[in-house]
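Read the single chain below, which is given as structure tokens and is the form predicted alone.
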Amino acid sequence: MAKTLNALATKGEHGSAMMPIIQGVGRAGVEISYLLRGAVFRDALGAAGGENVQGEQQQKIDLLSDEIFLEEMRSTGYVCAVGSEEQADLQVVDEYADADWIVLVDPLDGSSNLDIDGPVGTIFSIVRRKSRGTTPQESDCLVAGNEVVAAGYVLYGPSTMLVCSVGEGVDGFTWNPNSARFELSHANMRIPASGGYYSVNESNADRWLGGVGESLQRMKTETGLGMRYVGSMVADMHRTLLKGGVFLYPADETNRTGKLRLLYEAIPMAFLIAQAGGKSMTSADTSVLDVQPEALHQRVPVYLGSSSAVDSLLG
């Protein structure tokens, strides 16, 4: 009999506590997948007319996905607040404001790919709130990656996949429309130690800071890695996790502290890569998981992948 998300309850110290929340993530993923399939017929594509806290144009589909995710987290009964890339402030779940867990999410990563019917995804992590006996605060979310309890992503491609970890390895579950459930399809995922690809928008190389362009050229010579790049972090990291190599998004002249969000993108993916036997760095001497967040929407450079590829790039 196929294993479902219920199997997470038997994994690690926090598996049983994480299972209902990750089941909620799965429900949100199915709803978002359905929304994406019919978005062109529902006037759900195009700009929403506003900007997010980073000053980026929000898309209708981003806001709809954000609403879906918040409602599914509320329905679990175990989440006191949700921090979202699409919201300037922490969204408190009033009915369960005394619950233990906070979920941090990028509801729809890579939404610009929808113009070409490309793959997109949802990225999430789960942390234990720091405060007790009060309304959840932004400070409750500012947890370093080495204290994250669970993380994962949902990939919306030819199939819908939920890849996650509760701190004991990484497992991939694929939505089976026949049984209407996520079923274990990729058990104990491990990033290959060698081979694979590098993923980056290399057209920006002349604007990268810190000599990363030269380092990339050296790494390509040393490793022989080919290049693949989708422009959706979920899709590019899914390939990296399965095939090996490295995903990078360096700081540049425009984004001098990096472009990707620490809480919503870098930490969840770094947590997964570490659980899969890889390496996650924000510089040559600092792991993504060791960075202490200072703000909800903080950005950092990222270098994520197999240890050999990351070491070759940053060494």
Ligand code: AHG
Contents of the next structure:
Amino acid sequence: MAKTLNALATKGEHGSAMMPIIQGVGRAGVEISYLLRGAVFRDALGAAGGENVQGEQQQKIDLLSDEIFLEEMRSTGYVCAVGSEEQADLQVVDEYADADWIVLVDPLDGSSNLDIDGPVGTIFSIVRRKSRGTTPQESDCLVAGNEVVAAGYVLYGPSTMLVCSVGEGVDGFTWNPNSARFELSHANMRIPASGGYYSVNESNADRWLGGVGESLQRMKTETGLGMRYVGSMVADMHRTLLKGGVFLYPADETNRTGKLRLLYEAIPMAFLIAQAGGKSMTSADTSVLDVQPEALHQRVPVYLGSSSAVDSLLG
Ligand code: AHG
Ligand code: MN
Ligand code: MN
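For comparison with the form predicted alone, produce the structure of the form predicted in complex with the named molecule.
Full assembly next; the chain just shown is listed first.
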């Protein structure tokens, strides 16, 4: 019989403690995948009319996915709070405010792909709260990547996949609609040491800060990598993990500290890439995993991928 998400229970120091939460992520992923499939029939596509705390227009599906995710985390009984890209403040789960774990989430990543039936995803990480016993505060979730206990993403593509690490390698599970389970389809994923693609919104090249344009040209010459860009970090990182290469979103004149969110996007993906044997940098000398978060919605530049490609870019 195929292995399911429970295969993670025996991995890492906290695999078994993570299981109820990861099962909850799996349930949320399935619900969101159904939401996406039926969205056009339920008038669920398009703008919701509001902005999130970062001034970005929210799509109806951003908000619905956020609700689904929060509800599934609440139902685990092990999550005291959820920090979400779509919520200005940390969402405390009142019934379990003394639980140990905080989940950070980008409920719907790549929402510009929604109108074109392109791939989107959900990104999450799980951290142990810093304080104990009292109602959790924002400061409880400001945990650096090297202290994250588990992280992963759900990719809503032609199939729905949950890719996850509990700190002992990376495993990929594919939703099997016949068995109604996530089945282990990609055991112990390792990022290829060379080859693959570079992935970046190159239309920003003229506005990149810090000479990234020249570095990219040099890397292209050195490695001969081809280019792919979906515009959904989950889809772009999934390809990078499987095929190798580098995904980058540098700082630019508009996004002077980068565009991608440290807690919901950069850290979970950096954690996975490191667990898969790759490199996760925010600058030439600092790993994303060493950045000490200072605010819930902080942004950072990212350079994630095969060590050789990242080194060629930042070297
Ligand atoms: P979100 O939809 O959660 O706001 O994330 C969008 C992010 C990420 O998925 C992607 O890598 C990046 O924005 C794309 O940005 P550009 O459109 O600027 O290339
Ligand atoms: Mn995102
Ligand atoms: Mn999002």
